[in-house]
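Listed next as structure tokens is one chain, alone, in the form predicted alone.
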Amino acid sequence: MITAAPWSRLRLRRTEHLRDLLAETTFGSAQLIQPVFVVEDLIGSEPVPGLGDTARHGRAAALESMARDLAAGVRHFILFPVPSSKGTRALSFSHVASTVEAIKREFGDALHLWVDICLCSSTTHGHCAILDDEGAIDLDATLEALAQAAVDAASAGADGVSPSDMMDGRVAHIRAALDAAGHRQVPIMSYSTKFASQFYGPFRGAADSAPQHGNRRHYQIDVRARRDAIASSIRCADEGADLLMVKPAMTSLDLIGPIGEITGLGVGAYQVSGEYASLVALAEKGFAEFDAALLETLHVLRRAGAAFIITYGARRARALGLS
């Protein structure tokens, strides 16, 4: 078992939100995280096709939606900021910082705000990295950009950061940058085992992050590679991640328990957009009852050992009987 780095346990004991998120003897809405898409310069909201009541929001509409979610019992959110302008090497994260500031100014400690850290929504090509002139990953430049995005989010008030890019070494780079900027208390929830999957389609539309050429198979994990999947999470733990995550959830059921046992860290599961959309589609066709199907999948993920679950259905938790 990997020994936790200094500060790691203290970071996860720091707030009631984090303690509730990682409680091992209960399962309720405190263990569910609601994604929220905030689109720069968007006025109002627009639905995300296939994802039921999930929408892309402008900033004011996002605050209204989050207020309703808080009233329904949601306490953890993960922010996906979608900037209006994109670049290739010189990327701006001002939309990230200003959105985090607005959310925390409105709600303070009533919620725990994670921020997804990636470059795919900010780059013209839609890949999760900065590319060189030949189209290959410029790892050094990418790590610097990811670290800057994480520091900007933390400086604006983010309660935690969640790198999803799958670049080698990014957790260590982000941890060092956060600590150097005085954010030693901010935890890292790493997308530590993230497969190259067919189940991300609705999300890529919502985040405006579809790759404009090629695919992501040269940095996301092959679904056939169990050893690589486990080793990837071990590397993130070694680099200082506080929490780990598998994605997609239902295609990673065999990995949650082993990763947790090896690393000793809380391992969550992301019920990704394609998985959630399949439940919506089944219900629309009359082949399943949506709430019952969603509740079934959440309990299966918890049974498999998921410490927490990111799901577009977190706001339905109370209606599903999860208090």
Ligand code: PBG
Second form
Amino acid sequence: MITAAPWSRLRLRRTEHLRDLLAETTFGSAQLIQPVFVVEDLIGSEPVPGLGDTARHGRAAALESMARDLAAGVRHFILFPVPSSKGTRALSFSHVASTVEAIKREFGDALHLWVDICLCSSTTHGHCAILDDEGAIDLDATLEALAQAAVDAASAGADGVSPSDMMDGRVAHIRAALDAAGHRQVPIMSYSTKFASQFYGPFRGAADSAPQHGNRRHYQIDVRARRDAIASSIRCADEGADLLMVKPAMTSLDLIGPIGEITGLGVGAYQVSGEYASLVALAEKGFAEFDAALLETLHVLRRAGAAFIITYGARRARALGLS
Ligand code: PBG
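Pass me the form predicted in complex with the ligand as well; I've looked at the form predicted alone already.
Let us now look at the entire complex, which starts with that chain.
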């Protein structure tokens, strides 16, 4: 039996040059996507509690914030449009369309704009679906509404759409609607493995999308159900998704590799609001150094195989001088 020599592991961890030499993960602005909340009728900006420098913006303020991010090197954004009027069945996506139009008019192809497609900010009850009189999911009506939202976003100039609702069949439905409207080139980045989670709290305040009754466990995935989690991504791939995404990031780490291997598609991870807020809170309490903690989590997501990362820390990571 070989007895490992003393120092055999410690020797190569000793200096920064050696640690950098042996680092196997990197990421830069090309792999980071910055979320943006644009609230209809809001003037100026208001901070999102718990999320550090993240704010909800009125349209003009959003354009200013994105201009600063772009100048700092952020290239990818995902838009969360928050409408001021809500409905139950007949939903309007005019705020989505006009916001996308304004962003693309201002910045053109200097940025890549994904648009989150969901109904929870548009419905009075805050669920990601249209409900029937008994309160059950009306799947056909929901798919129609999601497809409409996606077509409106694409027609306004969105560079990609990103359905986050977790309704069966939505990717196929959206793909068909986009193609029929002449948007064959617009990719779908599907929230393909999205768990029911306690970690969406700060987001729901920002997006004004907290469910007014019940919870989302009847359409988001149970963390205990590994097969369902993988099959949901496979289903999205089969329905024509171009990119897949797991969320929350830390509750999906073990699934990124398998999903990528089975589907052959790029799989991203969404470091969701509660995960980011936990880093902010640790740092506020003096228990961690924020920047180092952020980078630590992003490297682990890359190590797990994430092709790209959606994080409220995209602009912060840029400020830290990443490529
Ligand atoms: C909307 C949506 C949610 C998130 C992204 N899109 C919230 C939810 O499903 O309740 C969460 C993002 C975050 O927490 O940062 N369907």
